[in-house]
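Okay, so here's just one chain, in structure tokens, the form predicted alone.
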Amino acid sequence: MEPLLFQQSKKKPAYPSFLTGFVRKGVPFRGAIDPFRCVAKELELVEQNLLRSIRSTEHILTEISAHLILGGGKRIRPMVTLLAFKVFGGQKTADIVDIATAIELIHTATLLHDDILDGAEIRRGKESAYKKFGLKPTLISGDFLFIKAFEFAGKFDATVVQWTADACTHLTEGEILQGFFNRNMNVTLEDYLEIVKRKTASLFQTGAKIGAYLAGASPAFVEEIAEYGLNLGIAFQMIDDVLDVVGHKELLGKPIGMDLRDGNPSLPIILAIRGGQRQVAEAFQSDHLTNEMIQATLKAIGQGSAIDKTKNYSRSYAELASKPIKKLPPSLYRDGLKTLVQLIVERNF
């Protein structure tokens, strides 16, 4: 008998549109392209690859893994796959799409080791997989979720495997550089971004470079349609960590204050040290913060020019984003491109 999680998984997915979240908010994008629904046939074949490969004769991985899986997530990986792909003309769409399954398989698999890592609790508004179920099924069940996501990327020919891989590295190598930057005073801007596009960045990157090459783009577009998403991913984290510090709770789907608490060097957290904060500098330095120390550095931090400086960063990651396709020829993916890199540096969520 299946798990009854994996049992209420058949029912079709509500997805989001993100356009129609932000005008709600009044955010203004006349006349913009919702990327979502740009690739919406395509987004729900992933849905369905996503939930084929969490079945497991081992019941409990099947569980830990659609407990994230069904948790939410925006999805924002695969749909710069799938844009990627689409712009440049790809035909072959059970291709990508399997190709940007293995890209959220790989995402939601780090996602399983961040939670023990940080020892969090919540995670898209509910219990974390690590707090629901332990650490060592957690721990397997993200090892298998990255078997999974080889199982999709693997069938294609050298050069997309070696890529995948090498974002799995990226990934890897970015964690360890952070945790030497730990509670560490001497991180600067300069190791922030080398993090940032090891650790985020690289899936963006990855999975918009491979959607132009299975696409047939030429060499000079591929490595063009890649500074995309490596611009993107990049401001997307920075984004990341302003919500950290000034978002709330019930839209982002986990507590506030995270990066202040684990010692994680974010953004604000290092230009608020870096101008002279000695409450935020005491803070992250510490590894006994109560929760009211939190909510007072986080403040501190609110009140001083870091968000807005954060921010700002992000935006010219975002023109970063922005050029390359303005090379491009008209269509509705790359509007939908375009479209993205305005969602991700004005969302709240």
Second form
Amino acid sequence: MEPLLFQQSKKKPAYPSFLTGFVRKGVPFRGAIDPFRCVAKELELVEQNLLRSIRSTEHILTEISAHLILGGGKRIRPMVTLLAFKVFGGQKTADIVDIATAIELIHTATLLHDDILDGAEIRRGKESAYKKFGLKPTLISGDFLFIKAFEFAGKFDATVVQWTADACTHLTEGEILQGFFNRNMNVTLEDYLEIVKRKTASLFQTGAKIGAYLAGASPAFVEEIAEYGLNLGIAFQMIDDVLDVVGHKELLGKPIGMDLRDGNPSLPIILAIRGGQRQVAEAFQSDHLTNEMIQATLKAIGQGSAIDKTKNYSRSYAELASKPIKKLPPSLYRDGLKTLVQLIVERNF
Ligand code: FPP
Ligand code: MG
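Could you drop in the structure for the form predicted in complex with farnesyl diphosphate (FPP)? We only have the form predicted alone so far.
Following is the full complex, with the preceding chain placed first.
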């Protein structure tokens, strides 16, 4: 076997076991199946693929890519892809591992670009690549990872390539749409959902869909699992939005209040504004908030009903994600998909 690039890869996988973390925190998931453990072997192969793929004669590309890839990450997207494959009895592990790798590489590429766009200083608990290495090398490293993703995804049939390309198109559209509604008081819940479907849920949806397709699931089942991915992705982003208001920097690996600072229309912000919180409306429109103003506005959002309402929305989408699971053949993987929904809405990291 080709030697791995980094010694770290010989250590335990960087991804956390959600369930272990939750059980330690006293959340009663009695008898629940840990989705990470269901596909731990395959996730380790994804990890090895990721490390091999970021080799370059231009060391800076490898260094920047490794900075983010080895910096943790929950690996939720590859996990959904792998589980969707396994739940339909998929056998060709090498294929699904390659697609799961492509999905994670695309996600990583978008994060490098996203941190440039957001001017983010911290990501995954350390200095963002943008801050540490500068804009230009980080931008090109995002392109590098994006191309690497297509080395993995491009060898599949036209359907898989098209779905992957569609997901990438959606990511860019979501980002543009979010920019359009930046500090824009006209943003509606429908606009929010459209942004989230494209910028976040599309990769979850596509990973799930390709997983089922490559396992040979019927078109009807491929659509069912696509619904799972879509709704799981929406629920995931809603909780991300909640954590940006009431989360903990240490657990999240990034500072909170960034949506407010950047004028991003997150769901708690939209709901607080709709709920008549004028302070939030003013902060959302301002491009010169001090840290104190951000903290005070976060506190105000936390004291109102927007956080509970956002959590309720997230739970509704989690329920929508859970519906198709009931129709799937019973297995450990089906239980893993089910637990994942629960973990995503209950998470605090
Ligand atoms: C993180 O959202 C960002 C995304 C989910 C998508 C970013 C997409 C692009 C930059 C388009 C580029 C596309 C390709 C295919 C290279 P967030 O800012 O809400 O989350 P955060 O708090 O983790 O930064
Ligand atoms: Mg961001």
